[in-house]
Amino acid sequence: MNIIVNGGTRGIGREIALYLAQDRDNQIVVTGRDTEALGKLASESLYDNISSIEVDLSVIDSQAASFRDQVYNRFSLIDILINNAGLLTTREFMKFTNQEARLIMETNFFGPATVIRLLKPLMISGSHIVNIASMGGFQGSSKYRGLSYYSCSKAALACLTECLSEEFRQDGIIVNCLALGSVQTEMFAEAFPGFRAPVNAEEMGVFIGDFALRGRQFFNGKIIPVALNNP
């Protein structure tokens, strides 16, 4: 399978890529901003089929052109996107600026949102698409101070996720979102310190995997919460 992990180069996605690597059929192109990690990751893979490409999803306009280009060279039709990139900054809402409001929406959401774009003529009918969403912006769930621009963001990906999935049904692409609840990852413990989550990267990402893999034969535009306990 050729699959987009949008998004790898620590925690979740670095973990997701790895889980999937080890299938030797599987051909995996994963994403970011550290082009040292992306390097470490690609080396980690015990049959070579981890490459990647370096992209910042909060100026992905200015990057769409080479990012695409890159993409179309080395496949020529993707089986999965994981859109797993996230930036999660705490600050209470009276506090943030604009700018930094911004890059958040960004990153969490328009960023995703273009790759599907550029990415969709690519899929073919069987082709899943997996948003990696929060807890936090799933509608009724608990919601925490300080996170309020991160939770709008991640509300917005999983609202896509049911406009898209309606959307491409006439291609038969498969569109589904997994809201996520804590996860002891490096994002998590900057935004709950002394708190540990019950679940780490390594199992969360083999349980994406799966999911990728598997749930587009049983789900299609489902937000669905992955998630122990709150937060």
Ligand SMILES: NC(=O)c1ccc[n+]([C@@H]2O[C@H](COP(=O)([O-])OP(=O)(O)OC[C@H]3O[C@@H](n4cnc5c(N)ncnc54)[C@H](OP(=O)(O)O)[C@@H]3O)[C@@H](O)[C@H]2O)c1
Given for the second form:
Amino acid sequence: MNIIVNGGTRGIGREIALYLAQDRDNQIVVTGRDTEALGKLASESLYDNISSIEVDLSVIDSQAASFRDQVYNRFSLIDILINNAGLLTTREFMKFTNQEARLIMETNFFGPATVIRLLKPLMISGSHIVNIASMGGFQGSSKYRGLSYYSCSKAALACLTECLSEEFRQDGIIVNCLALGSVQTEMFAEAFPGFRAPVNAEEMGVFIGDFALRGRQFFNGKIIPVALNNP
Ligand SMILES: NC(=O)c1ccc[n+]([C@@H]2O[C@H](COP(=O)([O-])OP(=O)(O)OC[C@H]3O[C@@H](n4cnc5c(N)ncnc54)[C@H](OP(=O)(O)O)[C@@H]3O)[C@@H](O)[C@H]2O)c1
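So that was the form predicted on its own. Now I'd like the form predicted together with the ligand, please.
Then the entire complex follows, led off by the chain already shown.
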């Protein structure tokens, strides 16, 4: 399978890539901004089946052509695209500048949306897009101070999932969204100091990897909460 994991340099994305790379038939491209981490991850794959592309999703317009060309050079089709990259900034709504707010929206919503538009021509019937959102952006979930823009960006990504599953239905492309609860990663530790998440990055990486492989048989256009709790 040809698989792209956006935001694979650390945390959950890194674990998704390492898990999927355990099957030597999978070819995985991970993206991110941290060049060193991208190189290190590629060197960790047992079957030499992880490669990387450096891209900053918050400025995807200026890098779109180069990103698209690099993907097209490696893959003639894409079986799985996992939009995992994300930025969380904790700040009370009244203290946000528009620039800070836009950075979150660019990274968490416009970036993944643009990646989908750039790569959709490589997808065929059965291809699976998995968008990684958050319980914070899940309608009716508990909300927390300081997470307004983050939660809204994830709600937008979740809604895009429903919209695209309809637009891509005629092509047989499956689009789902996992709304994650807390997972012990650097992002979580920075946002919720002192809390301990019930799930670690490796456990979630395995779950998401399995879902990306098998979930397309059972779900389309779904926003699925994946949460034991919701701090
Ligand atoms: N951890 C949780 O409790 C939790 C809960 C709900 C949802 N989530 C979601 O799950 C996903 C993974 O979270 P995580 O906890 O593993 O976070 P993380 O450790 O902070 O990892 C985030 C990943 O996103 C990439 N990224 C961030 N900004 C980027 C940009 N501008 N361009 C390209 N890549 C960028 C980072 O790579 P570079 O730094 O190399 O760019 C990194 O690989 C995120 O979408 C997050 O919102 C996490």
